[in-house]
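In the form predicted alone, a lone chain appears below as structure tokens.
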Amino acid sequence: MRSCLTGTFLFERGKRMDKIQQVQEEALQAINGASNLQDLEQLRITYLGKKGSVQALMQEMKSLPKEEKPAFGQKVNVLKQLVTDAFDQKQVELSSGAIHAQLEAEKIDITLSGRKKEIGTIHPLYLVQQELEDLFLGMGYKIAEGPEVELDYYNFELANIPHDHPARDMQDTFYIDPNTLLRTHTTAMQMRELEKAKGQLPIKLICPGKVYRRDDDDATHSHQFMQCEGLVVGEKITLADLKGTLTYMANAMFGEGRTVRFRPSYFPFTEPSVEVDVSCPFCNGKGCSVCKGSGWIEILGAGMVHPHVLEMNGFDPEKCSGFAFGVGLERVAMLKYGIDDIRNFYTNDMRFLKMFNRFD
């Protein structure tokens, strides 16, 4: 009977040792065959995790006879160490392979020619606007801004153009309602600034911005265009001050040696009013196709601020005076850059716009 029990004991112990050997062979073979780090991590959990095969073998020690536990525990620890070492070695191998693959995928051929980065440029109208702004800021003027959707009161009434005034027909206005419109000139911004000043002197400002009029678009006309108007109000301001200012502007914008001449005209917010010509910068006044043989090019309208405009805005015309002028930026840009069609400014033709790329 004792001999039978001994045989059974030896048989059970042999099965347990075989099981350890089987787990070892399966684990090492699976780890060796892992092709990526994700699969390898799954194998670590399967064999070395809290519920893994090696931990399951350790749990069996609780049910073993006391004299068998040391040998069994030693075998399981050897198994655990072998599997851990195999896992660490494979992890290093796969990590190195993954880094190499990533480097291959991300490698840059530095012998290839680079891609040229497209760099934008400033629109020619804004080039002219910036030039004028820099010019007048250097003369002590400030830059005023105002809404493009304007009230009739500022656009017409304060500019000495009441509802029944014939000058309204000159404007051809886009009305939103009887009292609201798209501004027809940046004079509206001047009126806002005069009102804001509340009779305080001096005033020196320019008002660049878009304006709108009902006009048929062609090579020289547009329903939307840009103006830059100037306004100076102070004591003893005369036409001589206006002429000096515009001569300085003409020389700065079109080159030294420009001569300015005044021709009588009419604007409801100035009195007297003048049209201003500058000697042709292309032929230096000798006559060419640009100036149509006259030697002069019309660039803007100007005049002395009408006394009634000063009164309506809280200024005493007996104590102060002023001048105002308005220049079309498209007109200046067309002359300055030799552009023959105003529509080029608004069609977004890249071939045209790239002509003004300062970085090429």
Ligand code: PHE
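Because the structure is a prediction, the values reported are computed rather than measured. C-alpha atoms forming the largest set that superposes within 1.5 Å between two forms make up the rigid core. Residue numbers count along the first chain shown, from 1. Compared with the form predicted together with the ligand:
In a two-body description of the motion between these two forms, residues are grouped by which rigid part superposes their C-alpha better; on this basis S96 and D134 lie in different groups. Comparing the two forms between these two forms, the rotation angle of the smaller rigid part against the larger comes to 16°.
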Contents of the next structure:
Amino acid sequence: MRSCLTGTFLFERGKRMDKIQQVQEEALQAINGASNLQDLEQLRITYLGKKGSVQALMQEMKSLPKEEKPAFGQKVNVLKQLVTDAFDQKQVELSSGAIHAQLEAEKIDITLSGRKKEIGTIHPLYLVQQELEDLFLGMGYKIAEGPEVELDYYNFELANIPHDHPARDMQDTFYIDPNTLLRTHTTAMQMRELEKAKGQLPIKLICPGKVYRRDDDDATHSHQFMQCEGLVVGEKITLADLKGTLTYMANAMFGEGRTVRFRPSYFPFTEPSVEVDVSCPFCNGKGCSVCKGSGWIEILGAGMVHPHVLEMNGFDPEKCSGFAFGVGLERVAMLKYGIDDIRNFYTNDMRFLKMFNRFD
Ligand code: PHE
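Based on the form predicted alone presented above, generate the structure block for the form predicted together with the ligand.
Time for the whole complex; same chain goes first.
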């Protein structure tokens, strides 16, 4: 009986020891075979975690006969140490592998030549606009803006061009509806500013912007182009002020020594009205192919603000007067940079635009 009991006991103990051995083999094999850090972490939980196999063996020890506990405990401790060491070693191995893989993937070939970033250029029309803005800001003018889709009222009515006025034929207009149009001149902005001022003096501003006219496009015409309007209203403003201002502008835009001349003209919103010519900057007024032998180049329309326009906008023409001018930016840019076809400004040919690259 006794020997039989001893036999069972030995048998059970052997089984328990085998189990430890089995967990050990299984854990070490799995840990050594882990191929990434996530899998390894999973194995740590399985074997070394609170509910893991090693902990389960520890629990089992509590129910063992006293004499068996030391040997069993020792073996489990050895197991725990072995598994922990294997885990630590594998972790170091996989982490350095991961770092290498990352370094490999993010490798930068510093011998590769860099890719040049394309930097945009400033459009020649905008160069001219900026130059004019700087010039007039320096003389104390402000810069006004207005809508390109404009009311007939500002484009024509307030500019002294009523519906039946023959001057409406001077400018072929893109109408959106009977009262709305694409502005045909920057004078529309001038009218808005006059109205806004509510009779308050002085007014000193320029308004650059796009304008539209129903024109057939060719080397010198475009259905869309740019103008810059100038307007000064105050006490005792005269044609001499206009001439002085435009002479200053011509010198700044086309070089020192330029003179301007006025030729009588007609605009409904100015009285008197003038066409303004600048002495040719290419031949200094002697006559060349650019100025067609005349020594003069026409660059803008101008005049003294019509008394009726002042009146309509709430100014007393007895007490104040003003001058206005409108210059075409394409015309200025073509002269300044020697461009012979207005369409160059709108076709966005990079070879053309790059000629104005100020950053190269
Ligand atoms: N608005 C005129 C045009 O487009 C130019 C101009 C402006 C003339 C101001 C006189 C005064 O042709």
